Structure formats: C-alpha cells, structure tokens
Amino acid sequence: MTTLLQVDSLCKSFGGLQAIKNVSLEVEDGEIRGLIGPNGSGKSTLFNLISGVYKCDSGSVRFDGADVTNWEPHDIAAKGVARTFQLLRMFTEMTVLENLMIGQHCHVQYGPFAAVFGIGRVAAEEKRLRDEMMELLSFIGLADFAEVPASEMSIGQRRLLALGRGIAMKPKLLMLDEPAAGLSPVNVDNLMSIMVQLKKRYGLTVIVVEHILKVVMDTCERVTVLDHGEKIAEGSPAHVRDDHAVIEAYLGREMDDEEVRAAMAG
C-alpha cells in the first residue's frame, strides 16, 4: 500500500503551551485510522494542523505526494482532504438535501456560460446531482429527511448530515472529529457500519477522533494514541488496548488492567 498522509515531527505551541510535540504518523491509502487520547491530548489540534486551520511551528505534512505544510484550508480541501468538526456548521434554513448538495459544488459539470445558456444541460446535471445525493442520503440513513430544514434536525442527525457532506466532497481523505457525539446507540451502530463501508463503497481513507472507544476499536485497522501532545502508542486496536502507557494516560492508574481493557472494548 502507498502512504497517502505523512506527518513528520510536527510541533505547535499556543503561547507557553506546547500542544503538539514532535508528532509523526503515516496513514496508508485506504486505511481507517483511529486517533484517541484523553481530553487536551492534542487530537483536534493535530486535525487542525493537517487540514490547515492552524499553522505548524515546525515539522511537515505531506499529502498524496505533495508537501502541504501550512497550506490554506481551501487549498488542502481542493487537494482531496475533507473533514467534519466538533461544532456543527449547517445551513439551517436549507433542507437536508440542499446542505448535502453544497458539498458537491466543486464537482458540478457545467460553468457559468452553461448555467445561463445551456438550460437542458444544466437540468440534466442538476438531476444527476440530486439523484446521487439522494443515494448518499439513503447510505447515511437520512433519505426520509431530504426535504426537512436542517434547523429541525436533532444533534445526532446533524452529525450524520455533516458526515454525508464530507463524503459528498469526494475526498481522498476524510477526517472525522467526534462523529458519534450526540448519537443514539442505534445511530452509533449505524455510524460504525457506514465507516466500514466508506472504504469499500467510496475508496476513502479515514482518520477518526472519537471518545466512544467502541467506534474506534471495532472499525479502525490501526490506532494512534496522544497524551499531552505526544504520541505514546500506535498499532492495532488489540495492541493499543494492552499498552500500559495507554492504560495509565488514557484511563488512569486507579483502574485494574482487565477493567480498562473491557472499557476500551466498548
């Protein structure tokens, strides 16, 4: 397999606080990678550095063969990186379908001239796009809500919509920041099913930050663990689950190892 994302010795400080300390990782094309750690460990900061929201102090980020270190977010997105955020950003007055179609804007097959003069072509393209987005809504379990305003959706449904909008961008790498937050147990199971199918159906590489450890342990092929901005462990879910550094940093010394492993197994 080829390396799609390579992070090398990345560092980021905010004032006197070093949020990311010499973090390196490689994500293979087609991989589902988990990123876990206690609150304040630097997970979201690392996401923001990779996606260009923050500029790094040192180190480098390479994506799909290009050095994208400190590129602007829209340039990184155009290169093929899509992400969701912990804080949901919806166009609340638009319908669920319209929100999803926003993610497809860069893949529309006609330009301004056709939009003015090529009425038939535009109509055909709009139908193709709508049909494709309805299929995607069915995939994420929101087809029945296509014409519902996003403002009327629950937090959990908005999480699924944010996931769908990321998929709609047709990225090479999809970065999911707390996708299960606010989901019901049924929708958590639905999310895990979706994540497993992303690789098969859309050929996506996925990195997921998630506090519901069952999501990570049951869907990810490899897991990277951060603590206080440093990488402390990396490997298969089984390897990470048995790592004493992870047990101590992530869940605390006061827990028995077997209790910890049971908790991390979901």
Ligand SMILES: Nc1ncnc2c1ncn2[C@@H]1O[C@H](COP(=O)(O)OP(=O)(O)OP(=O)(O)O)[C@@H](O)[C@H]1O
Contents of the next structure:
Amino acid sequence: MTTLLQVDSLCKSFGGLQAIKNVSLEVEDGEIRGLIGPNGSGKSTLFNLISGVYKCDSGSVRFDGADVTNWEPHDIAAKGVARTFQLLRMFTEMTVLENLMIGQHCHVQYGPFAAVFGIGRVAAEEKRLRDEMMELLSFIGLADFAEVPASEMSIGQRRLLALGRGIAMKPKLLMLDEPAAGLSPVNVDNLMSIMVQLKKRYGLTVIVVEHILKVVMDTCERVTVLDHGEKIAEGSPAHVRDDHAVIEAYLGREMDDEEVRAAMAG
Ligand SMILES: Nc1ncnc2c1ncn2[C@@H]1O[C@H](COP(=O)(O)OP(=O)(O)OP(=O)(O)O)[C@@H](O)[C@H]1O
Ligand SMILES: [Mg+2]
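Right, the form predicted on its own is done, so what does the form predicted together with the named molecule look like?
All chains and molecules follow, beginning with the one already shown.
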C-alpha cells in the first residue's frame, strides 16, 4: 500500500478560534476513510485546507508525491482531488446530465481535435462523453432523471448528483462532505453500496465526513475522529466505536447517551 495523502501537523485559526490543531493523518491509496466528530469539530475545515479553499497557518499537505500545501484549489483539483460541499452547489437551471457534462469539459480536447480532425470528431467525442456520463448516472441511480432540470430534484437526489459530479472529475481522491444528509433510508443504502464500488469501478480513494455514523461504520476501513479541531482517535470502526474519548466527544452535545450508542451501533 502506498500513501496517497499525507497531512502533517496542520493548524488553522479563524481569529481567536483554533479550528484545526496540529492534525496529522495518512490515507492509503484505495482506502475509504471516515472522518467524524461533533458539530464544529473541524471536519469541513480540514476538507477546505486539503482542497486549497483555505490556506493553513502551519503544517503541510502532501498528495500523490507532491507537496501541495496552500496550492490554489484549481491546481489541487488538477492534481486529482475532488470534493463535494456540505451545502449543495449546482446549476439548477441545467439538467442532471448537463450538470455532469459541465464538470467534464476539461477532459474533452476540443482544440486539437477540432483543428486536426474536424468538427465530426468533436461530435464523436461529445457522444462518447455523453455515453460515459449516462453510464455514471446509471451507477448513481439517476439515469431516469438525465433530462430533468436539477431544480426539480429532491435534496437527496441532488446529493447523489453532487457525488456524480465528483466522480465525473476523475479524481484520485474524492472527499465527500455529508453525502447522506437529506437522503431517504433507501438512498442511504444506495449511497453506501456506491461508496464501496467506487474503488473497484473508478479506482478512487475516498474520505467521507458523515453524521449518519452507520454510513461510516459500515463502509470505511479506518475512521479518524476530530473534537475541537484535534484528532482524538483513529482506527477501525470497531476500535473508534469503543473508544472512551470518542463516546465522550459525542456525549452532551447534539446527541444523548442512548442516541450515541444507537448511532455507533449503526
Ligand atoms: N470561514 C470561517 N470563518 C470563521 N470561522 C470558521 C470558518 N469556517 C469554519 N469556522 C469555524 O471553525 C470551526 C470548525 O468548523 P467546521 O465547519 O470545520 O466544523 P465541522 O466539523 O464541519 O462541523 P459540522 O459537523 O457542523 O459541519 C467552527 O467553530 C466554525 O465556526
Ligand atoms: Mg462540516
């Protein structure tokens, strides 16, 4: 196994608030990693630091053999990191299929193709892309909605579409920020089976932030736990589920004792 992502002693403050404190973690190529922790523990901030949306105060991020610390978001994306956002961002006036295709245009070589082979070749390339995106829509269970405007999709369907857009970027690492939020129970199961197939089908490494702990506990090989910006535990789902510090981090916050145990048990 080779290390795809190596985060070392990362720190980030917002004014007086230390949102990420000295966090280190390594994610292996092909791994599905869970990232959990109470509200405000720094999960989204860590995603924003890795994807270049925020600049860190100190520490480093290495990805696929390069030091990508504080690179611009588009450079990190080009290197192979894609992410979805906790708050959904998409083009609601476009159809579901168009939303997937728009993320793809950097992979279509209009310039050289059009110049050397003419416009027919561009049309062929467009068709190939369309077929590929339709296959992806089938994979995420939205094939029947290809021509529907994104504005008419439910929140759960938009979550799946956001996942599809991440996959369509053909990254090496896909970071998912609460992909199950707003999904019906059937779609949560659907999402979980998609997540475990991502590696086999698209060769992806995944980091997933999720409050529905069942998703993390049932799909991830290893789980990292943040609390108040610090890493408090890491290991197999079974290991973190029994970790005293993890249970305490969740206690007295947004869940009561019973809810924590129920959630941890999946
Ligand atoms: N741009 C920002 N400016 C100021 N404070 C911020 C900013 N982004 C995050 N924070 C603060 O940093 C802390 C960590 O926030 P973050 O969004 O990373 O938590 P989280 O673990 O993703 O929480 P949740 O589970 O609610 O999504 C919080 O106290 C938050 O208010
Ligand atoms: Mg968050």
